[in-house]
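Coming up is one lone chain in structure tokens, specifically the form predicted alone.
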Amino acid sequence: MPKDETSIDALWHMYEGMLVSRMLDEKCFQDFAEWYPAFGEEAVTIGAFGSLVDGDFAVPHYRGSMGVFWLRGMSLEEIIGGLLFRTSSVSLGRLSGLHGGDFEKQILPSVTNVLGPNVSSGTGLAMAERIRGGSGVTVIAFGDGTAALGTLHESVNMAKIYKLPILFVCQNNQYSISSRSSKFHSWDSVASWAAGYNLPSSQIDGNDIMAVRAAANEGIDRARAGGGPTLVDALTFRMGGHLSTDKAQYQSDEERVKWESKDPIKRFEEYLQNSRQISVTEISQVRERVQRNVLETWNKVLASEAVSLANQ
């Protein structure tokens, strides 16, 4: 996509990129009975990858990584594919669609659903990067819950030492499982703990996508020109549970409102409608044609051949 956020294309692909995400996790979350969904987190993962063009990496954190897969070209067929076992899936329908990068497009693949390891192999990638003299920078995304684990500490020591092309996002809902992040940690903020670790960091608003892709290409600005990692920690909301049979009744009512009126979506709705005079009208259409999209192309999929275990 273009890399001024300015140009109309950019922000529609912008705004197209998080209806992509959510209206695939409303289906998930519709017909799943153990889904993870990014509702509210749109902004962080759209922003965040972006930027990136030909030859970076995208490490995604597995919650709203199905945006982040769109936005480096799988197709919406493809994407489908990995949730329903098909084999027009990357993995041929062997890799459940939480996990299914491709290293074609230079996603890599979230191989497992246990929190960390992501981060070590994204940092792996960037030192390759290093080593073989490339331009290609590694945006690699974490919850806030993953923050307290060592691999991160590990891979954010690794990377300013060795001034690896990286930036760091902080997928920072508030919320691990069922606990606050704030009852655990000893942070104010992940960006005071990269901070410790000499790194440039910042703590953003995650609902502002416009505010996450700033921050966005100043790392990956910063990474390109040699200047080494950084760190952003973009705070947003899980709206709802850990996982779709999660009612999240430790969600109190007031904080969810708050949140909800913050909606990413929404948000930058109003965006378009009030800094660039787009109407409701061309924004309801745009809806209206994702939303098409993505059901039409999950029922062909659906319709498809299922993978045969036996023919493994």
Second form
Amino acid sequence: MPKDETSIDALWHMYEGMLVSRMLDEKCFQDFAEWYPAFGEEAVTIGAFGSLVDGDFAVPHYRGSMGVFWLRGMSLEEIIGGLLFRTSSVSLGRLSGLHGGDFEKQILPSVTNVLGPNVSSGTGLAMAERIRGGSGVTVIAFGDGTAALGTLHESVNMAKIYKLPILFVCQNNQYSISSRSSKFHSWDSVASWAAGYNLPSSQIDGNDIMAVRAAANEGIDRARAGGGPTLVDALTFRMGGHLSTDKAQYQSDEERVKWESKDPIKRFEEYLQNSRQISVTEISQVRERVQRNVLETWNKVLASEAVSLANQ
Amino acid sequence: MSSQRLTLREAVIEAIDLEMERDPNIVMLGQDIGEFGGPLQSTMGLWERYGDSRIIETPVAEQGVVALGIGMSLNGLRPIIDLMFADFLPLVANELLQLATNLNYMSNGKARAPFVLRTRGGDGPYRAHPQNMEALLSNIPGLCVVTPGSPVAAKGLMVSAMRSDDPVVYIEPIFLYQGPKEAVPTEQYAIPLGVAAVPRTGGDVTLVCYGRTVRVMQLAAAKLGKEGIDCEIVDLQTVTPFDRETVINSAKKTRRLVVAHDAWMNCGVGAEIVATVTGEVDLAARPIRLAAPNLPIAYAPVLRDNSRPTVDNVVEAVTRMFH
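Now that the form predicted alone has been shown, please provide the structure of the form predicted in complex with its partner chain.
Let us now look at the entire complex, which starts with that chain.
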């Protein structure tokens, strides 16, 4: 994606990324008994990882990971193959669709369901990059639940003392399963924790992709220039339950309505129309093209050869 | 071929030193491994030679540090992670057992993690950190667990561990750490992983061991030899995955099996060896396992000494098999 987030190519790329993420989530939510959608969080994933270039590492959070896979150049065939356990799955079905990624494209796969190890081993990717004199930056995303984990704090501290080229992004959807993060965090922002480790840090509007992109670029530029790690707490909202069977009765109607009005895709469409004079027709054409592409690829992959013991 | 008389500790350091000189991608991570010289002097001289850029000191944050090393190994380096003592292995169980072990297979071979986690385990003269955790690590596919029983083995096995493309946990037995010296070849040499050594051949009974119990078996075999019992010693060297072929072939020859280790008997490495052998070999006597009783390891010497298999235990067990 073009680095200048305000260029028209960058805008379309961001829009398409958010749509791919949303539409894959919708399909999975509809077809799978169990699914962990990132509805409402697309501006964080697509904004935070959107400026990475070849040679950089992406360490996505599991929720919304598919948008990051797409940004890093995985094809829809590979992403959907991972979801449907078809032979286009990069791991040949050994990992779930949202854990897979492709390490050849410098996406760290999640080989354990435990959250935290990827944040800490992702820190190691950056440590090796620094030692070897490379210019790669590592972007590491994690949820507000993971933010309270001891190992994350160990890693943020080490990232600072070793001056590692990392952008930490808290994909702060305010819930870990049913637990409200405000109940379990000693600060009202994860950025305050990071400040305690002497990292430049800020809380931003995670539903505004332009704000996320700008904050991410600042951190990535600092990391690439040798200025060490940055943490961005991107405040967003999980529009729905932890997984498809969770009706999220613990969320209030009031907060749901409030955040639905801040849907990052709708907001970005408004931005495109109002600030960039892009027509509704053009926007709908892109939306329809992405929708068609996702569904056609889905059906094609569904009909393709499944992973089996014989083709491992 | 020139050689030098070294302790097990010195042999490990020599292996690391020569390999760091040969391979610039090897770096070491750990607590107190710099000017201090490492826990139990385990890194003496390395910091002076390689400095802060390759002998990297870390905070007391075992989980974070092990994960850091794993990540570094995924991005072109071959880190040696120094985990002070084996007592700390449960702290990093998640990083070892659910992250490092899974990478190669789960990523379909795309994410390989060539690191060595070195630690020190088991009782010893120092008497502070007595735990033996190898059975915990052995239950999970994907991890290689090595424990040397002599200085010569220590050097060659550490070389193979550093050259492996997948994770190796290398446990240095504290009991032997500053123990008997041995003539260790000066040049670098590798002893392959997954291959047992047979330091003594014999036809009457197979004694399987690793780490400290290699020495126990050697002393017991010498005593039993005087009584006319001809022992064969199989030193596993690599505890997991162990060398099935050497163990089974020896048991086929002797038809008698004793396994001894310092770790607990319950669900231990000995249980796996006995199950494997009895599945393949008709033994002439019931196999015997000698291991720690199913109790935490106590501090008072009189209690602690009772938790380790002794030379007398082995002699008594073998003698019993022939009556």
